[in-house]
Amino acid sequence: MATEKIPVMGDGLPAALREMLGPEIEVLEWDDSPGSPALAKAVGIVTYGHPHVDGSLMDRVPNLRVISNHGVGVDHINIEAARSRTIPVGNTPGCLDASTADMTMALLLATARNVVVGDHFARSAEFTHYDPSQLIGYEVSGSTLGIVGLGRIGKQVARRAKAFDMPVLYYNRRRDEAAERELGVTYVAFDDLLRQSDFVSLNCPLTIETTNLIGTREFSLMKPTGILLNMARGPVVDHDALYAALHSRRIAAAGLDVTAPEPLPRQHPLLGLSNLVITPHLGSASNRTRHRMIQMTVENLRAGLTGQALPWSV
């Protein structure tokens, strides 16, 4: 007699997913609209590309038992109100630390040395001949960044800073002086990190304080020099400052890795600009570290769906 499938409604989820799931979850494909069977027969929910999880939708899914997010960021669901109804939420902290870190640099590298500009220039028909004066960029070395959250990223992005030899500043609720006889990082005041730093690191996590942390009063105490990276969430910096600042040079250049809304229209004039470098939510995009979180959402799962504490939880 063949065993009854446990039914789990999940947005788009990836062929390795779907195959750590194993034959005994039976993947229902994510429908939230009224009525849905999905909603109706679901225990299970597995958030994967972001889609938005309030009380409203869980009281739709009348046997939900758990709700598992590929990722960390959990901006997307409802926790107090999976809280109010006893619904355990897991994430997947720790794992994507060393990759979202590099990403970091990686994208403070490519807008401080044009390797984006320089790319499209090299593979140009403008491009005839060597000339030492064009696409002049910022030293890295030596220069100074000033992270914006300190938790497990932005620890992660210090580490890698020290290699470069520059001096970090590091701006958090709450001061970490811990971190700082570890990691040699300095704590100053948010508006003190935005006029010192050559580069401002985005690594918090939003939340209704973080919510346009950087806009146009920002954007005015930074260098003319500044470059900003944002691999947090796209909502922590308005993009129509961002946009004025980069088109009025108001600023040097910025990287961002999220935006608001994600992806951008693709009319959007931020688009438009040769001093951003733009890249699709890649922090987490390695091998290694995609595939921890696979089994990091699928152990989660597993627990909620036998009634067992989630390994990590929100």
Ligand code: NAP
Second form
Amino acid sequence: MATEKIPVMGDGLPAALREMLGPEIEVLEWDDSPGSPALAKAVGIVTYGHPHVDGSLMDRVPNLRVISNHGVGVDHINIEAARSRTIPVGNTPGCLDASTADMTMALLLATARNVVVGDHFARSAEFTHYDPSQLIGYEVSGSTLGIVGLGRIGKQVARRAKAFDMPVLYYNRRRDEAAERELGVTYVAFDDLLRQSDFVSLNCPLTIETTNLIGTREFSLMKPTGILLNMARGPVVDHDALYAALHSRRIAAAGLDVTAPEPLPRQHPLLGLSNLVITPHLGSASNRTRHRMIQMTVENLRAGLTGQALPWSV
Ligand code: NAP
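Right, the form predicted on its own is done; let's see the coordinates for the form predicted together with this ligand.
Every chain and every other molecule in the complex is listed next, the one we just looked at coming first.
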């Protein structure tokens, strides 16, 4: 007798994830429209690529047992709504710390040392001879890095910065003395971090508190040679204020892995600036990390479907 498959709704799940789910799972294509048959049928949800899941969507999935998120950030899921409905939410913390920290350093180096502008120049007809006065960047070694959000990823950024002989400042809501001892980082007030840092790296989650955390006031506190790096989430930075700060050279440059909206409209003025380096949300996009994220997503899903505690629960 054929056993019934377990219906799970997912958004554009890649082949590797589908394969790991196995034949007993039926993947229903994402459909959150009113009266959606997928919502009526699903017992699990996999959020891949950050689709929004709020309380009203949860209410339209009467048999929902688990939400399994591919990724650590869960700002696109209403966690309180899930909690009040006793729906467990899983995510993939830890496995992406190194790759996301690597990418933070990639943006730091690219913005400071003209990697992207230099690449374009080196391919252009204008590059006729080596001129030592061209494209002089900012020294990374010995410059001060300020990390906003010294959590799992932020700590890995700090480790890498130490290898570049960078003094590291950090700001969290709570001071982390164990991290200070282990990593040799210094806790400072938020405004002092902005004033003293050559690079400001955003590695905090997106919450109500961190929405527009960096705006006109914050740019006015940064050094004119300062560089902003956003590896967190787009809405942590006020993009109009960022454009004004970059265009007027109130700050020197910015590196963005995330934007609001994502992607930016193709005509967005930020995309016309040469002192901006932008990547399409590549923080955790490395081969081994992606593989582990998929494993963790599937393990959380399976646990939730069978009523067990999730191995990695929000
Ligand atoms: P985590 O371990 O929870 O660390 C977050 C840190 O942010 C904590 O140290 C926390 O300290 C601090 N924080 C929270 N609210 C803050 C606030 N209002 N002001 C200042 N600091 C605050 O998280 P994680 O695993 O490192 O991930 C961090 C975020 O990175 C994720 O939520 C996600 O949005 C983003 N991310 C992006 C990519 C990418 O591809 N670009 C990849 C992975 C993750 P306190 O609680 O003491 O404030």
